[in-house]
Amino acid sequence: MSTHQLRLDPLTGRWVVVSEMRRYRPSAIALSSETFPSDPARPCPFCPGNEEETPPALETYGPTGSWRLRVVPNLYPAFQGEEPMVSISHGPVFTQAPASGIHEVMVLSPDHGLTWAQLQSDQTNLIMSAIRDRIEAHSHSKAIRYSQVIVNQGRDAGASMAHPHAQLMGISFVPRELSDEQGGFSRFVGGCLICNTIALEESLGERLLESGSDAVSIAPYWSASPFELLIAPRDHGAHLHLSGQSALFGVGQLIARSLAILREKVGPIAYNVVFHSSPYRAFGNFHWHAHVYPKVTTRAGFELGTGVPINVVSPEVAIQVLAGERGGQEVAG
């Protein structure tokens, strides 16, 4: 393989620049932490017995008396109200309109020190059923026409808490990214996009992690960022909240499993769990799948100048890594 390539996004239709070679620049691999100290002085609010510190749940899932993952309104949320999405003009350049929807917190389990990938099984599908719980319920409302599913791991991924949880937003609007990827597949004349790269990997084993009857894990071939991976279902469907149980859990399996591969093999490091499903009431080719996005590297100038990302390990060489055969300390150089 050529050390500097351009490579096509076929989802987003964006180009992405892998370059080996910048990877042994000093520093060019800084590996953040998915954890961060508590603060002792104040108490947790997602620990079993500090409930009264959230709003009341929204849904509690476990035995009475007891839970093992809790839904909670967001206390300082993005979206709120159930106004219509009409814009405003205020002049040639200014356009506003109201940030309608709801904004939810998903307390992933009572024990304040697992991540997703120290789960257990029956958890991780605990989790999953919630997520397309939540997902239905807001299929719901008029307001919302999309529904983002976010876990941020770690405080360089963007998390505020220290205990894992996950965060479910409502929107009115269909966000630039899902839109990209809804280009994507309309251009895409092969059929099923995600379909086509699954059975493509398959057959060449270069990016695939693992392969499982109800999932799939790979490095795609487009990856933007060190160690980032396209988790899909093998059963073809748009909408997550109308997948099958064993799709919806063999997804949420490969999750936790690829979390823990790079936890032993990169190392403990911040993360980004991104679902993407499609808009409510949009029912063109489309087929949901999850995203892992691993903190390794940094954008600097030209990625905000250009919208262009540089991804430092290509992945073919991050599929090596996390198959084992070869070190992460070689990777960082």
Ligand code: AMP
Contents of the next structure:
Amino acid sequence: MSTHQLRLDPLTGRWVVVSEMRRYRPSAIALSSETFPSDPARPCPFCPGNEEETPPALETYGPTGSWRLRVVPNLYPAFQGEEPMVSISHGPVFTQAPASGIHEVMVLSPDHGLTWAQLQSDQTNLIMSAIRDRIEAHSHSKAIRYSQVIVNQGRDAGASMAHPHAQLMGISFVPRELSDEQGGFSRFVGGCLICNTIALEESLGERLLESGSDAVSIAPYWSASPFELLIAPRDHGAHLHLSGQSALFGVGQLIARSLAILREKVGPIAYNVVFHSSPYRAFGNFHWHAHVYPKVTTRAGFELGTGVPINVVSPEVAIQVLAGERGGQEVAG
Ligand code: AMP
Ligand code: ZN
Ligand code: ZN
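Got the form predicted alone; any chance of the form predicted in complex with adenosine monophosphate too?
Up next: the whole complex, starting with the chain shown before.
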């Protein structure tokens, strides 16, 4: 039976349209590409041997003389400096504040041609440890209230560099997506929204991708886009950087496995990974997690006009495809 309904995202409080019917329009799905065209005339600044092309590293991991992972300041930062968050109004309409903060690039591997889906499991553990270290460093800055960690893979997902990398932005305000999620956790009655979601999805099974000993990967009931995944540690904790190693590594391993499954069953498509952890000095309930957003469709007029997404692949169908019970071509072909 085809799904055609509104579903409420309890994290953000937003409605989502899940409409399998819309998928049968011609060209409803346009698979993107994880690759990024390289320009041979411009050597990659993130490759070994080109370390001078980036600002000096903030952290380097790996044996002396070589490296397995590097964190460098972003050469073109969106957030910079330590000015406190003070907004200034120039008349009744124009309000501004300094874009203070930290903007870093994490080079995920020395190997230019790999994506996170293809990295060895000890490299994924290193990525998670490095994220924890950097976020912990950000947490000591009084000017920073929240850090956003992201991975953009493929030009269609907003990447401007081919080499596998993440970005970490420490910013002076709590962005809307996070304050919406904080609202979702406080509205939820009966414990933690994510702990409850994990327990329910494990008992139902139809939206469960993987159930690990330390973390779980699901296609959320309220998925706003095809093949969207939510990966969360079993251990309840608000802050990624205060989390134990088993939770950190557990989430990292499930992200890598989910990306590998997506690649195998749907194709080498572009995607974004975003981490959500509680803002630093917030005391409300929160359960840190990661979202994986494969790039399969484009936001069109209705989405832009209303802010209401239309998802043409229900999470139940997405899991059937990812579990190999249904061909990816049938849905995404
Ligand atoms: P993305 O746009 O997701 O591909 O992230 C790549 C980031 O690397 C961008 O935010 C760029 O500003 C940054 N970047 C590009 N070249 C360099 C460089 N040579 N050193 C440091 N950061 C760079
Ligand atoms: Zn490279
Ligand atoms: Zn979230």
